[in-house]
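Only one chain comes next, encoded as structure tokens, the form predicted on its own.
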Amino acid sequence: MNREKRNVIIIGSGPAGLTAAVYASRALLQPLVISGRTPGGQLMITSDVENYPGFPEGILGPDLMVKMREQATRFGTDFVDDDVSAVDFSARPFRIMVREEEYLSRAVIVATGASALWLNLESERKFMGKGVSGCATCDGAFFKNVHVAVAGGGDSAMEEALFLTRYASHVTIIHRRDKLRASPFMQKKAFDNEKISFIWNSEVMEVTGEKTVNGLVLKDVSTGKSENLAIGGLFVAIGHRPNTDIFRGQLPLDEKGYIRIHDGSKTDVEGVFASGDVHDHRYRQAITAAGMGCVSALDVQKFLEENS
């Protein structure tokens, strides 16, 4: 066992988690941070990040979260780059465990994010950030007077075509169904816009194209009978699952898994605290990530300071 007790320790290392280990190094907290062996988050499968403040020019997803780990270093930041296998909240000192490895915390900043659903194509894969994504909001303005398609059929399918309309000529959204799942009014939305259109019964199989997309092989569920759809993006909008699972019997989750959270960022563990989209399926920013890592890194402050 490690037998140094750490003030905070933090895990996940995407926005959320490096940003309160920046905040947490610089009140001289001394944070370690388990990074995962997938460091980074989301923003490493994202290509040109154009909204987050301070790059007027834009910056490379992963160039961006090595420049935020170079920041947490230079402050003090401790990292391992392993993935967390178990946690003990029952009890302070916390005990996080890194296969056989096991640290002692006196707070701890939960940051694994979420997963986004994607269709597990290999063509999928091959195409990530050079067409296909996973978020409107952020690539949606490198599609302007594009053709895309979303897949899916609830809520944030239908947010992802409407966000769309803003740039793309056209948005079609292709449902393996012959109806919709979003609510009643976002389905009333989407029919209404006339830049949006639908096709029904019918998944993707393939994503066509050379340096970048170009289009879509799609079956039909019912006939089994294949098209070919000409595109320039595909958004994959079927969902996002929270990295919460060790949590589970661990912190109180809601019904979709995710973190819940009250005052700021604490948790209904007393020390224990999340940020970042562990506990936001709204948002899932970047820029709303970083912030709630900050509110972290200053609520464990308090934290420790009022339990010393």
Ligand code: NAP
Second form
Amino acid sequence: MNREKRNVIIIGSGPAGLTAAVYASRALLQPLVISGRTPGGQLMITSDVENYPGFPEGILGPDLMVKMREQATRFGTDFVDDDVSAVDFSARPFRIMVREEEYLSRAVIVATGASALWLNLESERKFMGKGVSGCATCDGAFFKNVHVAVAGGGDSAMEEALFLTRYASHVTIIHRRDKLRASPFMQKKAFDNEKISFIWNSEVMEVTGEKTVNGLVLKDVSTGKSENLAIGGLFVAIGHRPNTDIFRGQLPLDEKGYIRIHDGSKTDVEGVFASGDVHDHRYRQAITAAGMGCVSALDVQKFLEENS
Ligand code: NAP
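The structure above corresponds to the form predicted on its own; please give the structure of the form predicted together with this ligand next.
Whole complex next, starting from this chain.
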């Protein structure tokens, strides 16, 4: 057991967790970040980030995360690059288990983010960042005058497709059924947009290309027939899943599994705060996650002052 009681442990190392670490370490709280076995969060799988203020030329997602980590380290943040296996928030100090090791902390910031759902194709993984993306706001501008496809039939897919029409020559939405899941309003916007067309009852079986994507192999699920579609990019928008499995029974979650917060970044457990995509399924941007990470660190400072 790791007997040292920390002021604050931050679980997660995306923009929310690392911004919280920068603020908490500058407040001399000597935070410990338990960063996960694949540190850095979703930005580690994006390419250029062009909408994070302060980088007029853009910055690679992984480079941005390395810089955030360096900044947090500079002020005295410690890191454990492993996954949390269990937590006990039923009493203070809170207990956080990493394999056999147990960490104690007076306050906790949960910033474990969310994971985009993917089609689980080997070719999809191969072209990640080379024509396959999970974020139109992040990567749409790289597809100027290119015909792109969006996989999915929910609000996210409609939103991605509508955003992509700003850049792409055409957007084809590929949906596995003949009815959309998206809200009527979003459906209408997509149907009314002349740059958007639909391929129904179809699944993406393979992403093709050489260095970058040049097409898709689709299967019509009603006839079983395959067809090729020439496109230059695929945006997968089939939903996200919050990384909250280890908090079930410990923190109140909403019906989709996101952590409920109130009054800044407070969860219903006093002393436990949450920031970033683990509670936010609406904005999901690096900058909004970073902003919330800052809020959490300031909330922790206040909590520790009032509970010293
Ligand atoms: P969602 O509503 O769960 O929709 C996911 C879509 O992806 C569904 O159409 C689903 O098909 C399809 N899908 C799932 N797994 C698939 C697979 N393996 N292969 C192919 N297709 C697959 O997720 P979402 O669109 O991300 O929305 C999540 C929530 O956020 C919703 O409540 C939504 O209203 C909200 N949201 C709102 C807005 C907005 O209002 N502007 C924007 C984004 C999100 P089926 O339909 O066949 O299940």
